[in-house]
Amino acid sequence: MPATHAPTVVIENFYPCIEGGRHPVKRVIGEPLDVWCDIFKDGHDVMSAVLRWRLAGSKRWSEAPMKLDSNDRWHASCAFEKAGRWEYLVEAWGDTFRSWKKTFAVRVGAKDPDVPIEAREGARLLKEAAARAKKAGASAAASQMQECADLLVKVPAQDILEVLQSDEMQSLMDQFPDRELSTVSATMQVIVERDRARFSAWYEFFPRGAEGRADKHSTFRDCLGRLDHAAHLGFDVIYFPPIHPIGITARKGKNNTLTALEGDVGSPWAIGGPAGGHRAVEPALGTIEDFKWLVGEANKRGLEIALDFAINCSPDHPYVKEHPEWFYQRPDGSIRYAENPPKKYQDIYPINFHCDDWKALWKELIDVVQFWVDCGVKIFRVDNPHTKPVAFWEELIGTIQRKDPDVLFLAEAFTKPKMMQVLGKIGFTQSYTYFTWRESRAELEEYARELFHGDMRWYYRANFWPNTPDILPGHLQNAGPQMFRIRAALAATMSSTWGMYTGYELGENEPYPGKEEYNHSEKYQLVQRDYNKPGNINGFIRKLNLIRRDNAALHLYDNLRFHAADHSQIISYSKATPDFSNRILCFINLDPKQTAASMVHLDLAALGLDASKPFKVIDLLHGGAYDWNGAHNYVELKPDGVSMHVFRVEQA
């Protein structure tokens, strides 16, 4: 909105506020934003505020009047019904009647001999305010006001003082605000996403190895099992690595050996073959219409397929014999193949962001992402956005959104940390995170409060995995059912938004020698998998996730609280529902082969619980139930029998 006159009131200091507003936060449909600044003016007038927001590009702003908190601090609340790209700012005034009305009360206390004139004052102040409400075509409130202020010239001051005083006046006038002079702050921005950029359980699995055969390559017809076993273990998103056509040119053996042998599958990483680059898929898999069923299938059992957009290019890849320019040349005229020291991507060909082409390379990897969404798809994980121009990403994400706001973006990137937020900050929905290789009470709970209680958690969602393809750490190596267990309670119990691959419920935990990888990778060869093997995982992982899904405190993303353990081996953590009619409390011993024993000492308030009433906890992953009284507790905890609790928490 153009000034019109010069600044009247001071507003800054926003919170929260990222980066002085050059980017947006975050939040998904119906979440509430509050919005926190400072207003303040010369002199000694009474002032009002409102936060005003808008969809961008929209003509119609919704607002709500701000409250003073102290010191000048003003704050407000507002929500979005819709996903999409908003806007927010702040309106403030001298409020021209609370002013006047609080001295005039002053005035005719002190039987002040100005009382007359000021009446008349008073008395211009609500014509004016009914003749907005006149032009805004509220007749019934012009009434009133010009009612009172016939009187207030008519009767004695303190015969209609109560009235001028009462909630009900200025509630009447606070309708009609003379803003004339009022200041509007800078506008900030908020990208509004659906419920599932919050909330979501992802399984990732090749569709080349959905039977789980290593004799026979699956097609997108022959993944329906592999669907409704994800679908029975709760889950809600199947991330498919790439499905598109794969080079043969340096095609890569079993375990990344140099040199493929007769039926070989090959990486699906390394893009581009005969049959077509990034708008194709491996004809081993089927075809496009059979990818778009695939798709449709999924929805009917109320899942979602993410795809993965990997800007990598075999030597076979159309591209470059149609755009060498779009690579980078090396002085004897080959291309520079990928390389992430000591590994090397012999099949691989990175794309050079920065050619002088590069106005047509963004567009047209713009433009495959589109089409992509077009064929149903909503949900891509991003493969290494680190290391492209993080430029690029902001015009990718950008560009798809304003299409398409229900598309959402996951960034796997394993990075710098500065790198991994900025992403976030512009526009990455969620993003891998560090808690693979978090395995301590003190590491896990540090890193929390980094993620879910710092400035982050207004733009960074951490999805949290405790494997993929390329990691298996440390702590799983050849480790047992438990450490499996442990490892996806910390997970989909954390975060509201976590993630595994195939084969973590069967506890495959075999390294590649001296490696934090598979040995006999998926990555490059078919797998025998048999998904229903004595030992595994399933029943837990379906609990969990039914848990995660009846719980709405499970659904929040940033109100993780932990509490006090005397065992440093049990983590003890709680989210709540911000009314607390939904708490959620959980105790998890890291150890997996030994008993931990320890009093617990909670934090009621975080808990919403009356310290002087007892409370009731249900085991919902094991079933019965505890009488609680006070902060303090005791645990023991089996890594042989019960060995966590996630509590449902009732106040008696």
Second form
Number of protein chains: 2
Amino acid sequence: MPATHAPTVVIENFYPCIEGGRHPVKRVIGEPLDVWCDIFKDGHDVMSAVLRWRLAGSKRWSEAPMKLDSNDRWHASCAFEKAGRWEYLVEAWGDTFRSWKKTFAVRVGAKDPDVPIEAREGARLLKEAAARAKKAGASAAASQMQECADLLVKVPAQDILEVLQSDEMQSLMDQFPDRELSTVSATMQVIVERDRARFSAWYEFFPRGAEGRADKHSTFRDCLGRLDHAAHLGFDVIYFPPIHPIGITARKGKNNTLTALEGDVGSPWAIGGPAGGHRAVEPALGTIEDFKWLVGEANKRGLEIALDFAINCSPDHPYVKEHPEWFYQRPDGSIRYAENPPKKYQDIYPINFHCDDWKALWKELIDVVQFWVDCGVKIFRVDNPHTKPVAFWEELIGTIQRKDPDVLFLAEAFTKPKMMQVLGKIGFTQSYTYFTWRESRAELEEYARELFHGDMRWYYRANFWPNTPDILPGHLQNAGPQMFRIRAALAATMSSTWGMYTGYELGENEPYPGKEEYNHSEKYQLVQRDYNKPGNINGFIRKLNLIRRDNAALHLYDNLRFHAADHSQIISYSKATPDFSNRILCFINLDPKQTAASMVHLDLAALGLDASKPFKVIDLLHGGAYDWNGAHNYVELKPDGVSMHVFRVEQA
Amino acid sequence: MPATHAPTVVIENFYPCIEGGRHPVKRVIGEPLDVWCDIFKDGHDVMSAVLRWRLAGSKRWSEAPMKLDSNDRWHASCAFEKAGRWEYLVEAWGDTFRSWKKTFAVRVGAKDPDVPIEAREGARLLKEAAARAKKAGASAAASQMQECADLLVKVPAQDILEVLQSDEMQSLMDQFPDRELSTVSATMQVIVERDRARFSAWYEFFPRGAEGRADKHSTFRDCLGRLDHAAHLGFDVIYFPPIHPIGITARKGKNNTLTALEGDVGSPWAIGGPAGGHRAVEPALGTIEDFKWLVGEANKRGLEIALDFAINCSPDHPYVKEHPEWFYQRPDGSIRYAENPPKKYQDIYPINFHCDDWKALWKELIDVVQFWVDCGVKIFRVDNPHTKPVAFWEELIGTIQRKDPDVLFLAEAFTKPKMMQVLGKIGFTQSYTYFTWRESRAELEEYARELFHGDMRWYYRANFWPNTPDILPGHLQNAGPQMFRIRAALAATMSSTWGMYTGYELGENEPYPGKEEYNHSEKYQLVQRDYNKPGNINGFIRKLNLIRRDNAALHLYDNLRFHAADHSQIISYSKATPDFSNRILCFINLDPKQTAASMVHLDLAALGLDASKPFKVIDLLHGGAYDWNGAHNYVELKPDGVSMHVFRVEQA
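What about the form predicted together with a further copy of the same chain, after the form predicted alone?
After this comes the whole thing, all chains and molecules, with the earlier chain placed first.
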């Protein structure tokens, strides 16, 4: 639409809108996007407006009429049928036919002597629409409009007013509106991803520890047992720490000690050795072919394997020799290793993303991701993205997703809020969060409101993890299984996407003294594990994941609503589908040791409940059902018995 | 700065920011602009950032260092030394010297064996800065840095640490920073205008009524008495309704009747007759030379004459014959007159701003404004801008102000809020408001908060008018002088810019029956007036305007703060300069008939008052002073005595 005229309409104040439209909103396939904006023009014209959207680069626009809400605020909704980068805009115009029709009716009512001449004006508008219809091949519509035009100048206005004002005539005209003087808004962006971008349950394990043996390095071929276990627990994404050759020079020993002993396996995040770099696999795990075989086996079980993308190079990485210019040089000509003085990480060489050869460097790193995509990997957990340029990630994710929009990226950015947010804005599908450190009800509620109710919900998908190989939070250290149940339940029901690192289900709780880390961390050694250890919470985890799968409300992201409980240790929240066909209501006692009992006060509107009728709450964790009535009810949660409720709510 | 590298820094979330930077912020000359934004990058670099600003088109940037507030939020302030379109941006970079210095100190403290090699790194940074200094001709600075570089590799690190960490060394380095990898934000816009854009008192009169005689049409040469009167009352802008030839065809009679009688003078807003159009003056007023003479006389008295720019054409306007294509044609070939069915305005032909010849049309209208600018008019009150395209006004104001940034525009848009706002956003200097219809304390406070505390304060300058020739609001109809005092005091002290239409000071209060308009409106006839009529409030108006002039706090726009009063009819607010060197505190009894007395509760912080010390309030309207102490004080306001206080507040 070349602008052969000046803008006639003001279209602004879009909602949602991230940084003035600089960043895209996120949606999954089929998820509605409600677009709001101000639309108005000078004078008294009746306005019409449409929302238009298309896959970026496509020639074909879809279109939906917008509706006036009030105070010049308009809105319309659309959804996207496939993954990709989409765009949308608003087109608006002074509607000549509607405007004419409105004043014509007033004239007729007022017996205005100008009615005959204004009838001719209306006839002109109808004829022009008929011509547009004819051009579009809609000859029946064209005839109808032409007929109306002819009548308008022949019969008394009073006789044709009803036809003119009919919905039928208007909808005919709406198919061929006069948009010659329309105005088009700025173009807004949407990243549309597959459903797993929003709804997923992650299970992380080290393939080398698949058999849980301290005396044997497992291979990809040894991983089937772990896959079956994870599938049984109801997970759908299996996330592997880096699988590439591990550096030998300056390899870290057990518990992150500076010198590795004979037989120490090293950290998988120190990437690159004689066997290759980011395109290779650690020989002790097998071959690329073995890996591809495992990807296939996972898929057979309804699982997807996610790889870690960690841009760390060990001193033995092929890049160091092939591209020393990609690294930082020290004044003595040696390559600078990673440091956070006084801490030194001699096993890692950071990359200089703004070196003179940056374009080739960026291309190579993007090609590495594409290499693994071509091996069948469609999900990447990105290690410390906040230590690489934001512009680099925008380029990488854009390039990969434009080719294959099914590829998803999880940002592992435990850092300051603004950086975490911008990584979501520029394209990361999901992100780790501060959930791991939010303990009290007040903390959890405040943080959840920020994530799920504020502007962040447009671009940031919070993946809740109770633990990671790097983090054994204080509340889990030396804690009993009840605390592990509580944190898993919170993660799995508050957000639609959550994950845990292996051993969580076994209650592994031993910290490295004085740190928020595991003792004898699997990052640096092989670990002995009994995956069916007595006291495990396998059954509980499985139940949580199956409840998630069975209840559509838990598949949605920003539908979390809080309810009040008099006891400060009882947290209560619900999630419902927009039509309330599925409603989940949770009560969790945050204290793993003391019983908590009190009245709870439901926000019935948030649950779509009719206050005048009773409703049923069905305990999905423990079985049983209760008849409740109204907002105010009593709950008793005992650590050694029913310590939490995950209710499905039904009202006849 | 061509981007030879990818962005290294994220710079976003600007405050202020109007529609993502699409629209300019407004400032007057010398008024500070506080710029806030988020600035951060990957990794652990210490950041540096500067705010840069320049007159649009100029090559010379000014620059001020930005400061980190918290949570990656930075800010800096600038001001603009002359009127014009300005622009600003933020440049930020990872500061190599600061980053090096920080880690070097840690290394020295930790006795890191790498200290010597890192000293060489620091020496390199110092040498590079020295080279930049040398290139800039700062040879003394260059020597100092070179010397420090030399020492750094010669003497023990401990011995030079103090010099390195000195403010002196840092400020030296800050003059020649390494910005090679800096990132520049989006460019933001500012409209900077002369002080009268923010601080002005308008007096509107019809030059044809200058002598107040129903039997004689006054001329420009008859206006000196009015000018002297207005100057005496303390006004500084004299606003004239249109001065152009008035149409004869379909001229309106007295009280807006459809047919004019012999001798009826017609509405000045029906522009264009045998004597010409928008470039001519109504012959009954005199000549263009007479008008120019009057402009000079006004200037001698410290007054400025503002003209009305009303794009209305009478059927006799030269455009109608010369450019029929600029108007709307009806099906019978006649030109469409203005209508809001069933109302008809046969004396006005609306212009088709989107006709095929729109570019020539727009240019002609802009040229008309330029014509009057060239005649010495620097302020325009624009009639009904909301009935012409917003894009047209943006073009007009931009074109005129780029040539002469001293030209100011007041929007007379009494319409829906979004339209009123956007006219401010696209460039109107000031705007009329809903003040005229805000009566109760709650209404006044709510509206003032929207105008002076919200985002509107960045672009919308509210000009408060208690009356206009079109509007005699309900509360003034048949009201006594006390109501006129109240509304004038509110207008003159709440906003820094206010105005009134002649006759207000005389208490003219007779409505056209059933309407919010004047009976025997001056719009359609000559009106008999005694400008010194007994019961006038000339003295009160003069006092108000002189208080405004003498108190800098009342010159500022967005510094209005409310205080609490127990009595619901007492409104209390204050305005202070940022340094509290001038503080005005008002108490107004909104009831013109009943006494209001109650405790009032001051926001001492808003007044910059020390709660532990007494302060003095000096009544600028009535004389006298009181010693007050603390937030809670007593006020008694009597309609027939001291009905309001305008205090100056002083604390030793």
